[in-house]
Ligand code: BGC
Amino acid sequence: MVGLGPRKPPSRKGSMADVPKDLMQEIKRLEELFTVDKAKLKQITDHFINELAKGLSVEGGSIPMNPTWCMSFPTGDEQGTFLALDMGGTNLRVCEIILTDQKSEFDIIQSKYRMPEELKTGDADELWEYIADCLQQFIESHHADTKLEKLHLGFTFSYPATQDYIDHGVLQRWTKGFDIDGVEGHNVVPMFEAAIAKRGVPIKLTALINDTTGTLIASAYTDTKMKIGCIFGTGCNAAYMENCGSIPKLAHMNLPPDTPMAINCEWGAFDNEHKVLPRTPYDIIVDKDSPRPGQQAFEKMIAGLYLGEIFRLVLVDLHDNKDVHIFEGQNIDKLRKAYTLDSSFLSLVEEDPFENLSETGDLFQNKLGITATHPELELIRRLAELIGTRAARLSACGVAAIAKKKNYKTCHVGADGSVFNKYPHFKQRGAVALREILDWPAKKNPKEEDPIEILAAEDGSGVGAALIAALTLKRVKEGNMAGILHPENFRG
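Output structure of the single chain, in the form predicted on its own:
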């Protein structure tokens, strides 16, 4: 058996020797379309820095740059018991997190509850009552014999929301398949609190957070070098700590200029004006046919939800193209269905270890009913590499932009999400691009750390939410009431 087990990239030698001239020309054309060179990366990064600053200004820009009212990094010495609630698209996760007296250590108890599909398009009261039921069940099963003081809760609500306070959040729009009337445009906290009060569950909502901010804070708790939190998954986002003096849109609050404030960038909206991103005709179709054309331009080039769709559109175009005609004479109806392939499909193509790409051949046969020739499989493999590499390289522009804006010469970046964790070579490709953008000298020793390393993050929506609740409680006790709507909930 050849090529099994973990192998360093490139995972196979492969040969283009038997690829006919017309297909070779297509591969060359695709390479030109999808390759982002060093000069382009630097141009994108410079524009990104300006756009981050614009998002913090009074006028605002495409990138929302939302202040989160999380106003410090953890020290690692935080202590206490906190709850975290994570309301995702498929599950509801409830965690109890005990921050121990050991520095940077925690214990966690957690339960997952399925989010019933009918709730996602049902009635608002039903949703909040279901969540309150799950919390009640959790507390009853873990604290059956104890009379509880109120527990402080961090609620990870990862839907676009406007936060004027940490214990408040107005839903801008539902995502992840939710479409419940009467919630968009409203503060979700009173709805949640009413359902909790009705059941007499001993919980106080202390902080409403976004998973990306949680990722930043949870990662910084266990590693003090962490300065940026990122999500590279179905969507993409980043959070980092800004000084209040660099946030003109908060000037009216008269906060001390060196006070930190975690910013949830929502950077998927970078370059909605299409000034710098190297969009191909395929990217333009993805945008035009999406539910919100003209929005989330950056996300549509790097997030897992779209990578498979870009790949699919190229293959359909090459089949319909009279000069090339891949999959000639075959029925490609399955391939014509939008969003039929996701980023895990591309991962499998890139992971195929065999010279003859037999696993990719099987994949196309089983999933799409298409029999591909060996030259076609070579093109398919190269296309997956190009799309995956472009996503990783563009992602690095966002990280480099924050590092340059904050003048971080060395730091760690905590990253989470399915693309970061599972897509082959994503980390290495991102690291290569960072080196190009930031002009680092070549390594003397391959084991040497890069000045800025992107590492796997801690659990943002669980531990991060609990930590932000702890940090918020601590600052209120110290008299910092900025961004607190209900101080009475923080006493006792």
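Same protein, the form predicted together with the ligand this time rather than the form predicted on its own?
For this one, just the chain is written down, with no partner chains and no other molecules.
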């Protein structure tokens, strides 16, 4: 994707000429804290490769490496009508997907529902009732006149879940700021099914999937070079196809060693034991004040939910504690509110095209009631660049680790999520880091593809969920019952 799309405006040169010495020193300190150089990227990647293997072992490690029971890539010839439900971090989406008889083609209708903020820390029943209401509404508005027999549903549940079967998933822990009692440690499928049954909606859950697995499969439907699916959004994670023979923790299943199995890595948990990631004091506060301290160490340095918070913590520190006292004499109460800035705020700062950073100045004025001086604006811009660049470079370590583990010299990686799609320069910064980690020679011409390209994915939680449901129905029909808990739901 790098280099495609509308031509970018010429980039801002910026000048630090009027930045006083003490502020310059702070900028330098921040540069040291947030810069991850090539040697560190390589060290992180090497550790990452070991941790991927550890997650697949019987003893396990901090990366869960969850087998998903999605056991093949699509061919492009899958067909049928499916429902898909996506419970991501921000919205709830219901889709009906028709995989048509044209190779790799699909039609989709969808409705989006905002996830009320209070649901995320509320009560489990309210969550399942809300989800079932949205599904019922969708069916009633799209199938008011038809008597439905049974609809097969792919449920994208984008949290770490242990799956002994594809129609089963025990939530390991909430991530992305969710904190709903009574779900962790339980199989979410019966809870979901009970809420649906109450409403008499003719839906059968065929596959519980992760957004990354959906992204992998949806992307591979239209591009056979796709080998890894990634999400860089509110949370971050990846999935890829492993061979069962390389998954010691599945040895008891006696599956043929060359059988494919999609693995939901849950790489957000990489380095929870803090061995290699260059955490700053600000990352430590983000973790400590989160609902699940000690979890998702990698995700907390990369994902959209946290980028604005890291930025905010630095600015408050520079106001309160450092000699520079930025925003001196001003009321920074609005800036003191945790999670008041999301990653789209950072995007806007990085997108400000003006030499005097007037758009950034307006943002601070309008959103936070803070008047920033020009030198302070220069610091703000540099800080946003540092945080955004670090996120992109660390992300590349995960991609490189999977590629190295699988010995993929060339492939495509399908990526989705708000940070990947909207954060300025994220793709290009990630591509630069991949090149450094994998020691690719310089390109002969700028149009040449990189050996491993991270590209915008197809819709994983819609089309991907439908495809995984279709692939599962197909294999059950063929008699492959591995990882199927309720075969009766797959008939008819």
